[in-house]
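As a starting point, one isolated chain is supplied in structure tokens, in the form predicted on its own.
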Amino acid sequence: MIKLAHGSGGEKTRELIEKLFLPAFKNPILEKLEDSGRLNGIAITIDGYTVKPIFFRGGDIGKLSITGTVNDLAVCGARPKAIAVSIIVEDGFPTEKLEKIVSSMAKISREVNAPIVTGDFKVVSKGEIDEIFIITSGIGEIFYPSLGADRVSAGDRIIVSGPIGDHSLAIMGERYEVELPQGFESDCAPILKLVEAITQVGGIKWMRDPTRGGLAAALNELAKAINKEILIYEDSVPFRKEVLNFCEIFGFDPYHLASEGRFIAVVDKEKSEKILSELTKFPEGKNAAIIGEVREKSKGRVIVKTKFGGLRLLDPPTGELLPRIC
């Protein structure tokens, strides 16, 4: 039976993935378990968007849908060309809604010069689904080839571009009524800019935007794709203290919170500090930081050094924490 878990991005998601859908639909292409298919010189991508609630602070459910395919292209070293749009709402869904909604897609489409040219329109009884839920794909051309968990070497280091897990705090705050500092927002935003630039400096090996599951959930894939430990210094990432404040009083993990204008970047030891300096360059990469090592033990997994000085294990999520962020 399928549970709420199993669309977290955690442990559940990646059962499903290979028990299901890898041995129906099996590749070489599909086998990698990127974020967008890659041959050919191009990159493709697909995407559901089912957030609640549709506005947030920092963007809406339209916002989301580009910015997600874009990112998705953008960490498989891809330059979005074209995106395709199905948009399914319920019976009654105010039009002014759909209005903005579109609106900020538009926008975002513009902003990274990749037009939505094609596309499909749905209405289902009212209580079929919630709202609105919105499905993209796209099209890029492949800029960086250069990327994949295979490259990855014992001694590359882990650079995240910005503060981790904002998406989810401002998630909950509109859905659980948190009261949140005035001007904290979803970092719900394009990447691209910021990849285009490191890509230029070289080096980089992998790439990955913590989305659902957080940093926890994209470096144990990692770790486990390729059979070495991830060591993290827990007192190098960037995590806003909002953001703690709010896992301390709750009960979450912060490693598990998603991030949708943010990435993860496996890069050559000798590349690292220029590749920090090129991102900090950006206001959106301000707060960049080095947060770990690939190390050679055989271990497939994630450890977190503590401020403290003492290690724990970081395993990825295993249930439904926060449903519908994305």
Contents of the next structure:
There are 2 protein chains.
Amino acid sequence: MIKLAHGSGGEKTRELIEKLFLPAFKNPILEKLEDSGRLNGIAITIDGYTVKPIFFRGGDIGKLSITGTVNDLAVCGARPKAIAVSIIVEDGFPTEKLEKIVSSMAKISREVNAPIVTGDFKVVSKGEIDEIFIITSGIGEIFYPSLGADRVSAGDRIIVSGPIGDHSLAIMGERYEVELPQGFESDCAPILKLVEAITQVGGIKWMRDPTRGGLAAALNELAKAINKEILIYEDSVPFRKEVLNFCEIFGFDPYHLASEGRFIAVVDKEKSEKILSELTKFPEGKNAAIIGEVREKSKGRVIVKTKFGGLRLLDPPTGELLPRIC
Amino acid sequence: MIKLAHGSGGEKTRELIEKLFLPAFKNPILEKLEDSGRLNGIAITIDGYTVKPIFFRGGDIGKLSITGTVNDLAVCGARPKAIAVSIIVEDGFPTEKLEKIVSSMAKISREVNAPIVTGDFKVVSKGEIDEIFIITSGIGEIFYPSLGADRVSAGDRIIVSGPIGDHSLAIMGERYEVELPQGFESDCAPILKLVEAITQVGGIKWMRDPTRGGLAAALNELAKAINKEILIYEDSVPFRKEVLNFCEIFGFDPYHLASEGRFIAVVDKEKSEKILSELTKFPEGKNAAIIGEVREKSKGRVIVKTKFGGLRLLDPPTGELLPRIC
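Given the form predicted on its own above, produce the structure of the same protein in the form predicted in complex with another copy of the chain.
Every chain and every other molecule in the complex is listed next, the one we just looked at coming first.
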């Protein structure tokens, strides 16, 4: 039986992908398990958005749906060229809400210069869907092809482009009725400009946006793919204090929280400082940080060096933290 | 408020597209309102599938989801190159059902040589979705670029590739508990081979697959786009007798019923017989027929010449015939 955990982006998702989807759809592009499929200079991606609430601090499901697709392309070194959108709503959904959502989609699409060239719109009876789901597919032109887990080697540095988990807190805060400081919002935003800037420097080997399953899922996936250790320096990871407080009170691991406007880059050690300084030129990148390195030690594992100097294993998330985070 | 009729593919859908989506997403590719967006030799398409029941005579939601995308590309003169799939299921969905659906998807994808190169899988809580929705996006290489409503002129012939409405009857039959003859099934199947064959003949000006809203929606859309009359010879339209009987008993118009393995082609009169004979070489095309012609008379309208020689106006569907037909 399919359970919520199968959609978490963690271990159960991985299991389903490995046991069901990969054997059935068997092909070399899919087997790379990247955020986009890459073929002949073109990248293609798809994502379903079911976030709840559909309007949240710093965005809505419309903004998220275009941003997420643009970001999936960006971390594959691709510039979005065209977007296709499928919208499914329940009977009785308010037109004004749909208008707001569509206008958010249009805004981001214009911002990144990726027109919405085709779409599909379906309405189902009340109760057959909760409000609205949006599914977005994008095609992009690859401008930085030299990315792949196979390029990562010991000594490489791990960079994050900004504070992690703000998106999760914006969503979970609402659902847990947490009082958040004024101005606190989801990090939901396109990362394309930042990616373009750092690819000018070069030396980038692998990128991923830490959405469902957060840093823990993305880094574990990488560690397994390269069969090397990822060592994370805890005191360098830019979590906001609101995120850490929330996690402490409600018993969550901040490494499991999702962002929708951040990315992880594994880069050549020599270039890491230059890349970091490029990122910090952007307002969205001002808290970017080198948070770790690749080592040969504990192969396939992610190890966190805690603030007190000890080491702990960072496992991928196993259950469903909270459904409909994106 | 958004109502079921807004998703029917008929007048209300058109209204929403014209008043909401086109002004918001404003771009020349989308404005052509074709089944795929076409740019630089590439076509891109997306469709959400919410069919109910998810297993039906002659197929399932998995087969339908790949077929529909392949067919949307085919009628735009494009050969599918890569498919992206988003699957959303409810918590507790049986794994065996998912396996069956995924295997149907894989089968069609192999058949048309279009690998599923990327995907997304989400699980939502029970009651937030009815069973499973699949959203499929495809990119294709355009092999027959000279298609467009602007190429259609008076005298052109209208061809359909086979009996219309079988898919609707397969779905509605189940929901209305109609006894169908053994062997009766949905027409759900890729049309790519047939399209490839007739493009060898040339003279094809416009194609569309009559899904939601059936012949009535597709032909009215065309009549409006070209501002000419479409005249349909009723006794040439290949409806199966089961479809006509069902419509008579339950009060439906057979012109509103959907197919998922048929297409309409508007072709040069001189080439029409040759194109027809190409189609009839295929088992799926053996009932193909020339069903009408383009005239200057009643501009923007679809006129049916009945079996008794009278003329009647064929309006686009206005309400929602039956939700979740595809």
